[in-house]
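Okay, so here's just one chain, in structure tokens, the form predicted on its own.
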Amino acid sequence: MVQIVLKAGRERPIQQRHPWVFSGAIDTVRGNPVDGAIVDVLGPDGAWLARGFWSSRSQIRLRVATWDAAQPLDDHWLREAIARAVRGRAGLFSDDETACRLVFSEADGLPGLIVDRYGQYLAIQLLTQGMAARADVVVGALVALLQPRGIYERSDPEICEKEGLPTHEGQRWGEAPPERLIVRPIMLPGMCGERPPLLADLRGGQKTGFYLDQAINRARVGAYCRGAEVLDGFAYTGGFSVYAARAGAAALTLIDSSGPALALARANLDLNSPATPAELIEGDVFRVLRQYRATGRRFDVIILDPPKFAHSQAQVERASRGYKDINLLALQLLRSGGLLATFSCSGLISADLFQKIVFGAALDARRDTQIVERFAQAPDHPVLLSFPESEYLKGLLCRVW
């Protein structure tokens, strides 16, 4: 077995069951591991600590998959780990149209593996050398466990580049998914309410075809939109707008930079609430909101769900300015008593920092602002306590005077 020995003082994160070993923490490599190989982690005193998968070109050289010295990381382990992750979502999907994340990488003890269920199809991402090397076992396990109609790979090119993996997208098994697939969001056990049909694009959409992490938040924000004039910034395919329309919104304005995404948003609105007046604008949200401010346009509810602004620690300061700018614009466009639903999916922006950013925007806008609700990612995206990086989505619902 190939081994790595950690530098003195760098063993504590592994002892606390954090799954990442960075290149700078390694003192010695015993053997010549190939990418994806199974490697044991030893402390500076030679004591066995953990076992995981090697990646020679990533800053994260090893991703831990077990802290049990007796646990081999073989095909049986992989199949059982996938089955355990799926069992953990058993109460969240109950029919053949549900969209749900089934495997969430390190949070489920499967570093680099994402599996999303879209009704009878699965979308997967293989984002580490360890999982890419075991792609056939992953696909076989999913077929045996879930009997999908097809499995489509949508591995993120940016993450693959950092990992030293070739970009791969395409059919892995079975039937190709249709261009537009109707799915329904998860529903929490005991939670009442409708599950609107939504169109997802597994082959051409963002991520694996849809943003599943906002499933519960869309329903919660929509409940505040009855009779309201709603602006949906960074609307993508209109998930928030669909809930707002079904709740009785008076009018909708959707803004996104992607024409194809807005075309799918229009189809989603036509599918759910065709009578609700909706204006769809292709453009830069920052620029459009500045135009609205200049012309004095106002709204009752504004929803901001922008893409990730910070991809690295070096980008946090710039991202913070971007979040403050967009929230300042929204605060200036709200009528008195209006609501701002604002989100950040940048994992490097903590919930505390995000609240401070919104607070700074409120000060500059000279608006009294109350936090009505706090939001997080949906329960099919669990947070592993020893891996805080798995908690990335945060949001606030604010009433503005």
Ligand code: SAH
Given for the second form:
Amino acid sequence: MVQIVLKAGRERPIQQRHPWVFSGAIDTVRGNPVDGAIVDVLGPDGAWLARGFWSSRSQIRLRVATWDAAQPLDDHWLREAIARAVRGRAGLFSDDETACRLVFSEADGLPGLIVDRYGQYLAIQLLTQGMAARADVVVGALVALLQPRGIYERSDPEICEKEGLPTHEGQRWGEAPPERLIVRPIMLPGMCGERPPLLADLRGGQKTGFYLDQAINRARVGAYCRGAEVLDGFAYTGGFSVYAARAGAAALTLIDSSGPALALARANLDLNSPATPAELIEGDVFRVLRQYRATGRRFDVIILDPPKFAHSQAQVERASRGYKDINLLALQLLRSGGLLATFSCSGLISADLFQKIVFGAALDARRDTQIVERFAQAPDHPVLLSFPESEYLKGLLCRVW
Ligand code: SAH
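I would like to compare: after the form predicted on its own, may I see the structure of the form predicted together with the named molecule?
Expanding to the full complex; the earlier chain stays at the top.
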């Protein structure tokens, strides 16, 4: 058995079930682990602490998958862990159309594995050496458990690069998903309202095709849009706009830098609410909002759901300025009594920091701003208490005077 021994003082996070061992925390490597190999983690005193998967080229040299010395990390373990994650989503999906994240990496005890269900198709990501080496077991487990029509791999190329993995994408099993697949978002038991059909492109879309983490927030924000002129900034395929239109928005303006995303947004609006006037603008949100400010354009509801601005600690300050800029612009464009739904999916920007950033923007805009709702990632993206990094999406709904 290959082992690593941690440096003195570096054992505490592992004892507290945080799953990452950084290269700088390792004192000695006993043996010669290959990428993806199973490695035991020992404390500085030689005591057994945990077991996980080795990754020689990642800053996170080892990812822990069990804290139980008697638990082998074999195929049986992997199949059981996937089954447990799926059991945890029971009640969120029951039909052939629901889109739902079934496995959320470390938060489900499966570092590097993401499985998204798009109706009868699965999109998977294998983002660590440990998972990439076990791809066949993962696929076999998913087929046995869920009998999908097809499994398509969309491993994020940026993460693969950091992990020293070759980028891999493509059909893993069964049938290829159609270019435009109709899915329906999850709904919480007890939540009312119909679930809109939404088109997703699993093979060509961003991430695995759709931003599943906003499922509940789209319904929440949409509910405030009746009769409103709505600006959907960073609209992607129009998820928020579809809900706003169905709730009776008077007019929609969608902005995104991606042409293909907007083409799908148009199709989603046609599918759900063809009569709602909608202007789709391919462009930079920062620039378009500045133009609107200059020309005196105003809105009743503004949604800001930008991509991740902070990818590392070093980018947090710059990212904070970016968030402040767009929120300041949005606050200036709102009619009195209007609503700002603003989000950040940067894990490195805490909910607390995000609120401070929006506060700073409100001060500069000289607008009285009240928080009326707080948002988080949907429940199919659980937050593991011992792994705060799994909490990344936060949002505020603000009434602006
Ligand atoms: N709100 C969307 C998800 C947004 S993801 C939904 O509900 O599904 C972020 C989007 O921002 C992506 O579609 C990306 O193409 C777009 N984007 C990134 N930078 C941008 C910029 N500067 N201006 C406009 N769009 C941008």
